[in-house]
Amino acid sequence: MGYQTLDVEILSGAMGAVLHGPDLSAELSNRTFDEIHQAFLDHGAIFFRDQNLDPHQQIAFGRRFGPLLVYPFMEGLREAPEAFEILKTETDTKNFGGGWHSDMAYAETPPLGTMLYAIEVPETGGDTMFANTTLAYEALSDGMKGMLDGVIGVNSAALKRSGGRAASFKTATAMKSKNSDQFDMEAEHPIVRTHPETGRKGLYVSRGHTARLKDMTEAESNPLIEYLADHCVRPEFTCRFHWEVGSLALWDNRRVKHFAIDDYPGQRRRMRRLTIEGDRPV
């Protein structure tokens, strides 16, 4: 579409765009928001630079897209429980979100999108990568598409493949986890899901969250999960975003996977995250 209130900088041929112009701390006109929303659908992940947002302003922008979710495993901010901070300190040895995944695939209704705002960033490193799972699906052979039709993935919060959620939280010493009794939360979703707004199909599977395929053992499921997980993140389906203080990202969790790169040992990175309520994948 032709944008009249935005200057759109495309990040890669696969996905991603930086939107210049809007001040997200101010009240946006309906036209400006409609163009932001269309860019979100067009590019899968949208980014803004040089924003100055407190938690309430970030929440107000997020609510333009829909009701917000409270993340089940991390303490929210006292003044704004819908948001929480992701912090890696100089002494932490592992980051949060350091593996390709779609957020909260283990929930019955995973988020529509995730919004992340940069408060502190390392001098070097700390980028986030994104992958377009719609392009990944469309690149599959007709035979593979036919085989995947109707296959259901069993998605688990336990993070078994990466050593367990409890173990991963222990490495993030500055972050306060909660609800450890729910780390075994599971939900069943189609491996191929249809986007509710665009109607296009995309892959919905990850090495971290997809524990197995329904009516199959883990041993039987693993080869296909591993293949699809690798296929989704081929370079031609991805983009990479470099964070600066005041950067904000919003990605479409229904068609995008992401990976927070852990390449800044001995440095701090502090982000504020919120998630927007979605619907049940079909």
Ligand code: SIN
Contents of the next structure:
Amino acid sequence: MGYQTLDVEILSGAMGAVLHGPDLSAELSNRTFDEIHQAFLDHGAIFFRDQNLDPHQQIAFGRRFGPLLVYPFMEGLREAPEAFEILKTETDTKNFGGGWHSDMAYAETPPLGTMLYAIEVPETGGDTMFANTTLAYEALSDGMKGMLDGVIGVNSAALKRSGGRAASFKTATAMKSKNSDQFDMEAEHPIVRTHPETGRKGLYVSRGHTARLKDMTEAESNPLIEYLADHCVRPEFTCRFHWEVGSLALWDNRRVKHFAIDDYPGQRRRMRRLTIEGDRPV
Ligand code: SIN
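Switching from the form predicted on its own: structure of the form predicted together with the named molecule?
Everything in the complex follows now, all chains and molecules, and the chain you saw is the first one.
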């Protein structure tokens, strides 16, 4: 589409666009917001540079897309509980979000989108990668598409494959985890979900969250989960974003997976994250 209020810089052939123009700390006109929303649907992940946002301003922008969720596993900011900080310090040895996933797939109604704002960034590294699961679905053979029709994934917060979310949060980083009773949250969602706004189908499966396929054993499920998880993130379906202080990203969890790259040992990275409520995947 032709945008009037945005200058759009495409990040890769698969997805992702940097939107130049808007100052997100100000109240956006409906016209600018409508174009931002359209760019979000068109590109799957949108990015802004050189923003200067306090938590309330970030929350106000997030709310233009819908009500916000409170993340169950990390302490929110005192002044704005809908937002929390992703922090990796010089001495932390593990990052948050370092595995391909779509946020909170284990929730009955996972977030529509996630918004991340960069407060401190490492001198080198710390990029985030994104993968377009609509393209990944469309590239499958008709035989595979037919086989996946009606298959349900059982998504779990327990992260069994990597030793448990509670344990990983306790040992991982300087971040403030909550004493949550939801570490075993589970939800069943179709492996192929239809985007509620574009009507396009995409894959909804990941190693970290999809524990098994419904009515199958783990041994039966695992090869298919692993195949699809790898297929989704083939290089031609991805883009990569390099953070600067003041960068902001918003990605569509309904059609995008992401991966926070852990390649900056000994350096700090501090981001502010919030999530926007979504629908039950269908
Ligand atoms: C996340 O998975 O939300 C973290 C992404 C990042 O820190 O780049």
